[in-house]
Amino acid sequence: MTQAAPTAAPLSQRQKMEFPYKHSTGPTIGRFYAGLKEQKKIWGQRVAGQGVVVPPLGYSEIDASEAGEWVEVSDRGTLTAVALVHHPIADLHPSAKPFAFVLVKLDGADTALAHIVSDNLDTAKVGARVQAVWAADDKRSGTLRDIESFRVVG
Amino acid sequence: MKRPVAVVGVGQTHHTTRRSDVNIAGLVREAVDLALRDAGLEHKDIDAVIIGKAPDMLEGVCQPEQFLAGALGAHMKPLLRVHTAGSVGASTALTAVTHVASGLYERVLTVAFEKQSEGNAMWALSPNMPFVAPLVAGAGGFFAPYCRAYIARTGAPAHIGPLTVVNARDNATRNEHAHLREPMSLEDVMNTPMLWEPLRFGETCPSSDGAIAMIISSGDLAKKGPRKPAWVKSGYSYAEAMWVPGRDQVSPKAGQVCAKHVYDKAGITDPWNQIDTAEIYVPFSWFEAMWLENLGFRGVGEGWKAIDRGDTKFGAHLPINPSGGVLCSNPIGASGMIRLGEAALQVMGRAGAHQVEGAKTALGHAYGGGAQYFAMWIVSSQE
């Protein structure tokens, strides 16, 4: 019986898989994104027991009941969490230069929105007031990055 | 099973090429709402949620059990995700059955979906796997040789595959949920392009968006419900390894063993005569003849003859896939649960225009992977 080929060390194989995707937003998230793109407005939904939820889902995550009325919230808010990214990874992170992942509780909302602060990072602290920086009219495409980032205003 | 278990609610979406009007959460909620309404129940009546779908790569949205928890009413409840390739819908429902039969939960919501339009199901289902021979064939390319082997073994004539499609399409005309509802003649099917010999385009399942949900209940609570439940007499799933030497892909042993177990447990000794209708997983035409043999309905080499005689048509001796089956609707992750749910609807007497008259005992069946995973149940109108 011959022996299997010897190797100095276990081998490895590289693999890369890529597939294109196209996701339907559905009526609720679709309307939220349309508000960003077409109105530069941020819409939430009132949900029983939770207040105003942004972004809206169309249902309560607590008991799966249908969400209530649409409510416009401010594009200003308060940071509730901050995580600085000093060395962003190209094509993976939402900014090529150092930025902060933040949670923003928009005025009029009861939930915090995950987004980024990309300038004056030393002022990005919990409790800081921030203002949405909107993308130009011809750049907005109906995504959360129609708000390019938030900037600290005090 | 340690105690009686029954299906008390079934809800499914209509199945179609692209549900661009809803997102994934909206699609599953549609099925869940229908199932709860069917059972006369609300989310608060549900103890646990068990969800299944095919590989996450199909939609590219990973961990549905995570992002759909709120949509499914699973907040502060046990939530499990099941995955066994194409058979996942069936094994997801069986997982719910196990959790109720064990006595752990009284009512479990079980859900399965696929939104194939959002990605590339054809190739995402069949990626190159590390350390094995490349088999990037797509499902049709992978299964066509098994069909050829079946034909070579049995000498089945070439029209059996197309005839199976004619029956399936005729059945789907009576099913309002079905994706492909236009009837096809034998000539119509024969005139579609050959994709993977012997499988033509017309002999291949569509790519669908769709979801199904069921409420699995303890027998005690099922009796208190507003409707007649479907009693789960038995349910088993079996897997077999892909590359075991001597494995018979035309009639996999795991399928035979699984069928024997569900029949034995349900007290069925003569499936051809004791089962009134069966919803079996036929994504490509020839698999109906193959599964008729694998499931013990007909002897080896005899499956195609039953189709040729018309014994499996609607209204005949053993109607197979009165819903139209996978050949007419295939939201992959949901397809297995649709087979089980349709079997349940038949014995509840609530299958609508495709109701098999007097159906009391039905088989629901699914397979997945390289014909490696099998999951089946027998449901009955009697406890």
Contents of the next structure:
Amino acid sequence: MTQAAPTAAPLSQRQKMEFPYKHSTGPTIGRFYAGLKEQKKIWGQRVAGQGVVVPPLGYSEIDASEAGEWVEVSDRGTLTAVALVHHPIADLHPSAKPFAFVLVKLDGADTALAHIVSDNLDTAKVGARVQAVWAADDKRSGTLRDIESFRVVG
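Output the form predicted alone next; the form predicted in complex with the partner chain has already been displayed.
FYI, this one's just the chain on its own, none of its partners or other molecules.
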């Protein structure tokens, strides 16, 4: 007669894994981030066949040709896409309160910048006009988060 193997509850463990790293931004994104941090200005680059690209890549995604002149664009623009997040996940989303992931076509740019709208979400619709909300001077660090969010304007 064989004896049944004892049963045990499955084991589980929750753990957070991170892979921190540092890398150089390079001359193109470095200049873009420096403009945000030091000047509160948003810069794009003129690219053949694409117009003014924000954020700049330094080259054309169409034919890999080198990007041209730097162009300052406005911190105002139009929403071209909106995705509401009603229940943000801690340590995953950029805001602890409800927000919207958005694409903003800034005035003077021909491409859209991905960012967030964090207030008045009921007015965050495709076609709405928005303006950048800048981080305080002593809080800007040379990242895209130097623009805290965008807010819908009249």
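By rigid core we mean the largest C-alpha set that fits within 1.5 Å across both forms. Computed from a predicted model, the values in this text were never measured in an experiment. Numbering follows the first chain given and starts at 1.
Enquirer: Rigid core superposed, CA of Lys16 - does it shift 2 Å or more between these two forms?
Expert: After core superposition, the C-alpha of Lys16 moves 2 Å or more between these two forms.
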